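To begin, one chain is listed below as structure tokens, in the form predicted on its own.
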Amino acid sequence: MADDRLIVALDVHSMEDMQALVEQLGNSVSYYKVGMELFYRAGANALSYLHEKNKRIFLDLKLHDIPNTVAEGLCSLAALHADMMNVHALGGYEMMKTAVQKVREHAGRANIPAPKLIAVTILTSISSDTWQEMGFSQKISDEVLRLALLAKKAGMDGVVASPQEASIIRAECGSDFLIVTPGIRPAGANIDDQSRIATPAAALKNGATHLVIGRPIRAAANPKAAAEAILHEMERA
């Protein structure tokens, strides 16, 4: 009953922890996120293991630097054959445009599928109070939409945004634009360090294409049962 719209976050400390979780989830989950915590410890081995298990991979490293550095970094990472990778939209239009062009050119030369490239808008851990403390006066949702439109103009395949902004992004960016949403919490789950959250059903109804879920599954007494409950909710939605 796996559904590629569900991406389970492998925010764990070691290969052993990752392997244990993937084995527990079995055929219930087909798509995984490898972020900084795991990648900086295990590197390419984490992705190799997931490929062996025929899993799809979102490599979540959030690159943010000058245009050429980000583009060349993504080209190097493309050798790991992740299905999706990301950058920070705050890096600007030229950074995103250069990344898209160079990665697609590199994939063509290497005869490999080009990964989907998405841009992080505003982290879902940032609340309205934190946003104001950072010196911004406009609403978070307005800035998220501005960055999403900039990413689309640059040729990115989609964005990472909170489920609360998914509906306005979908309305403005069209039906083929990916909206990957962290900050997903099933009813009754702990909020943890997230601020702008929604349930799986609400996120999908708002226009999300993918739901990134970590602790509600990973920290559950029975991770497989927790994942399957979320999949049932997604199916109903």
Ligand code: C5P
Given for the second form:
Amino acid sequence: MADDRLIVALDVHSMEDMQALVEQLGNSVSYYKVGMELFYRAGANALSYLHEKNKRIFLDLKLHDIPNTVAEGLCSLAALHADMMNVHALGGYEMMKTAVQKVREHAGRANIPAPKLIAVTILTSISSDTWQEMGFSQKISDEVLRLALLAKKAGMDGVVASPQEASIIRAECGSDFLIVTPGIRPAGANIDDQSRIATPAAALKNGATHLVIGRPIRAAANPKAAAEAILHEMERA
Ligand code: C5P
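So that was the form predicted on its own. Now I'd like the form predicted together with ligand C5P, please.
Whole complex next, starting from this chain.
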């Protein structure tokens, strides 16, 4: 089902703006991403609202710290009804492994469903020039694959990666590994600050399980029509 696989990014600053967008998209969209922009302002209220509306939630806070701090932070967040949460794979193997173990133990003790945990590989906004400027010389796609394999070994449920890297991750990490891809732009859409992008159909064909899409829907003259056009493209793909 395409609508289980489209995640609309609620990159807005207030509850009011979030509610307006969710109302506008109505039954067309059932999965939303709450990121830093909204969570730092509205906190748990944003997730409670979506949970009450029976929407699925990806809490995208990209935790990156020492293993104990990340794991305990995730345990604090686990009560907020998110279906999926994430950390940076660059936090390393121990960080990811500790996160998986502690969150599962915590969910078991609290008798709540354990959220899926995924690892951000390399941000989709990083271009080869930016990558070199940061001091790295290997290919971005090689590093993305290395981090995806490390995430899998640590027990993570999947990764966030660019749609351009989804096919190598799918080939190496197996069929049940989640591949969540931002950097989605329908043909002809504004690229904004993204770099390693693909269309919704190409991302699915490359093996993405979930597409995270923000501005192409949020900034459209008619967000509901934009979401439905994307869902239609996904169904055809
Ligand atoms: O507006 P746009 O479709 O570019 O939004 C993409 C969303 O995905 C943003 O909320 C951004 O934070 C998120 N994201 C990303 N690249 C990653 C991880 C998350 O663009 N690697």
